[in-house]
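The chain below stands alone and is given as structure tokens, in the form predicted alone.
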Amino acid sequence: MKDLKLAGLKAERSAIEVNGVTIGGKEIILIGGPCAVESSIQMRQSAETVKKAGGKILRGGVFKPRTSPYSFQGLGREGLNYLVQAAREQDLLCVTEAIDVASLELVAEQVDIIQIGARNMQNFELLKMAGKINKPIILKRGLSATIEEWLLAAEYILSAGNPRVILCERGIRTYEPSTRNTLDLSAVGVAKELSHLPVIVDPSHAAGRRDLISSLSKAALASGADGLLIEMHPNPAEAVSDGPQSLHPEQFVQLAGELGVVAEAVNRVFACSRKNEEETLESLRNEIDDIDHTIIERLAARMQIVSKVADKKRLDRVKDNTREKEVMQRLTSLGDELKLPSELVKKIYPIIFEVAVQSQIKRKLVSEKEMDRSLASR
């Protein structure tokens, strides 16, 4: 590590301050928003959720380096305007990624923080240019980069004149297929042992699946992270990029409400603004709308699985009374634990079961007719 002349550990740790927000101080900073900017409405909704959760920075990709040339590449300048406007309306900072010199010059004029993504961690010409811009830089660790390579990439930016670098651990590629990448939380501690720069964690790109985001976020804070960069989308099912790893708005707000306890345990602070907001009829109805949206999405997902189950059944055994009884007992007990009236469960689920059975019968009949036609044509 002899070449870490500027990024190496100093007597005092660096805190990066931008427009009243400090990354690397006592307060944990939450950054949230969609992987890709898609519309002005999407970004306004995202900004409202980030603000509600106590986040300080809105994220959104306007230039998207994608593995496939046929995947959505971002809205460019138009998306940048949506991002900036939404952030300003909610008094948030904003961050987006620059993928080359041209995009770097464009975003530097409007955003508060610039991100250099994992694929560009060793794009040395881009790093040098970022070092000449007076904006904080979030530098993500490369897909298979060592910690030394990551810190030396930061050294390129620092040596070019920009002292405001924020390291971001986002998972590295390993042989484990259960997650998109493997989140290396040991890298947070090692980076802080070797460097004075703040370190944040992106659990979304590490996990690639929303069910792990909450636990990984809390673990990141416990490991010493100075902030979190979390993907959240108003409607993940319709996201053009990384929908499966994006939190629903209500999940994002709920997670934020749980971070304070973890932060306090490691002598840090995270204040979820939701606790300080006065509940109004409109705010409560908005929360209900968010939950209703999730319920419909989950029911749709359930029906898709129901269709697959139909393919595993015989037509005369589509309805399984024993299975329905077991499910009803389990869900009624769960409802009791959650203080949900058992009458509600008993009214809703028989309807869900009946619709599922009818759907399976219809699918089986169609399948058998197609098979008969196929045999008849031979």
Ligand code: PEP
The other form holds:
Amino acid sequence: MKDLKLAGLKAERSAIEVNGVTIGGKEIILIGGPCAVESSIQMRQSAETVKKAGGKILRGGVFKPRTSPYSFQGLGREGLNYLVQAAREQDLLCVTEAIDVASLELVAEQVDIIQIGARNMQNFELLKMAGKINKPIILKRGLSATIEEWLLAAEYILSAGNPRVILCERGIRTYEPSTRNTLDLSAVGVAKELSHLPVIVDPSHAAGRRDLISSLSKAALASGADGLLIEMHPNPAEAVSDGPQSLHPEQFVQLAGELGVVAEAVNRVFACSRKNEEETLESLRNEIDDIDHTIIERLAARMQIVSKVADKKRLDRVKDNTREKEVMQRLTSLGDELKLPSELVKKIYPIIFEVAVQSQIKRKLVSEKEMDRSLASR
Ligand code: PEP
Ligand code: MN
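Please could you give me the other form, the form predicted in complex with phosphoenolpyruvate, since above is the form predicted alone?
And the full complex, kicking off with our chain again.
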């Protein structure tokens, strides 16, 4: 490949340094966060999880290149503030995608790393502009791009003057419909054979489903990836985009805890920060206390909505068995996925339903009585 004048293999592999983090060195780098930035609280929770897992970089899209023009297009400048602020609070770096020259100029001022997405891998004007910027670029492989086309896209950035390019394999389109794309792990080895640039892997956009992320992440490290980019959302069921492939925070932390042994097996390191913190009885109890506090707060919020629902129902239809069954099914399968003992959900929820129904009945009786009284006084 004679045109890979700058991207082509050199005597030494490139390690890319950015604000204290090195990508392409001995250490595996974990990047995590939601597909799209949605709110300040969502980004704060995501940043806390990334930190807890030992991740170094927070992600979140504020300009979203969506397949459909009717899908959420991103929060733009406002979202950028949420991302940057949340990363800063946890002492993480941050990355977001630029989709055109205008968004590139805007994000380049604020984030540590810029992503060029699969759909823009051959947007040559954008690549040339990215070459003029003094920030590392994560260049995703195009949906149907060959490895050669991907490396030539990197060459555009390098030849325009930016030496810091990180390649990202994110799955390619094949005839196989059971996953969103097909993760091409041989591309990691091939790209590293042809080029000195670091290569990271995004299993989320490849799989399109969260049940495969853990095994694909481990396989990616075994295949020589220098890092992982994984979508995670504080509440995937409510995510505005890519919820089905986003890990729950607990799954993200658990996966990170399992990456160390895989890294070690291929002579790399992944330092999960939890290992460095000493866990004492007191620190663990404090963690439990925090979680209990959140549970009670969320239950109170639930009860408030329950009383609003009462106003929309007839008294003889307050109890809705079909809905209870449907909620129960959804929650037990979520519980299974998160490895909760199944009796826990099965015991707790009937009580929650019962208390909710009783409070709705009470509320309806009170409001009917008030109505009778006001009619009688007319
Ligand atoms: C993303 O990372 O949010 C994204 C849109 O990825 P890709 O460009 O790989 O589809
Ligand atoms: Mn996404």
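Numbering follows the first chain given and starts at 1. Definition used throughout: the rigid core is the maximal C-alpha set that superposes within 1.5 Å between two forms. On a predicted model such as this, the values are computed, not experimentally measured, just so you know.
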Legend entry - Yes/no, residue 13 Cα shift of 2 Å or more between the two forms with rigid core fixed: no
Inset, instruction - Could you tell me whether the Cα atom of residue 286 shifts by at least 2 Å between the two forms after core superposition? - result: yes
Legend entry - Core-superposed comparison between the two forms, residue 335 Cα displacement 2 Å or beyond: yes
Legend entry - Per-residue CA shift, residue 322 (Å; core superposed between the two forms): 21.7
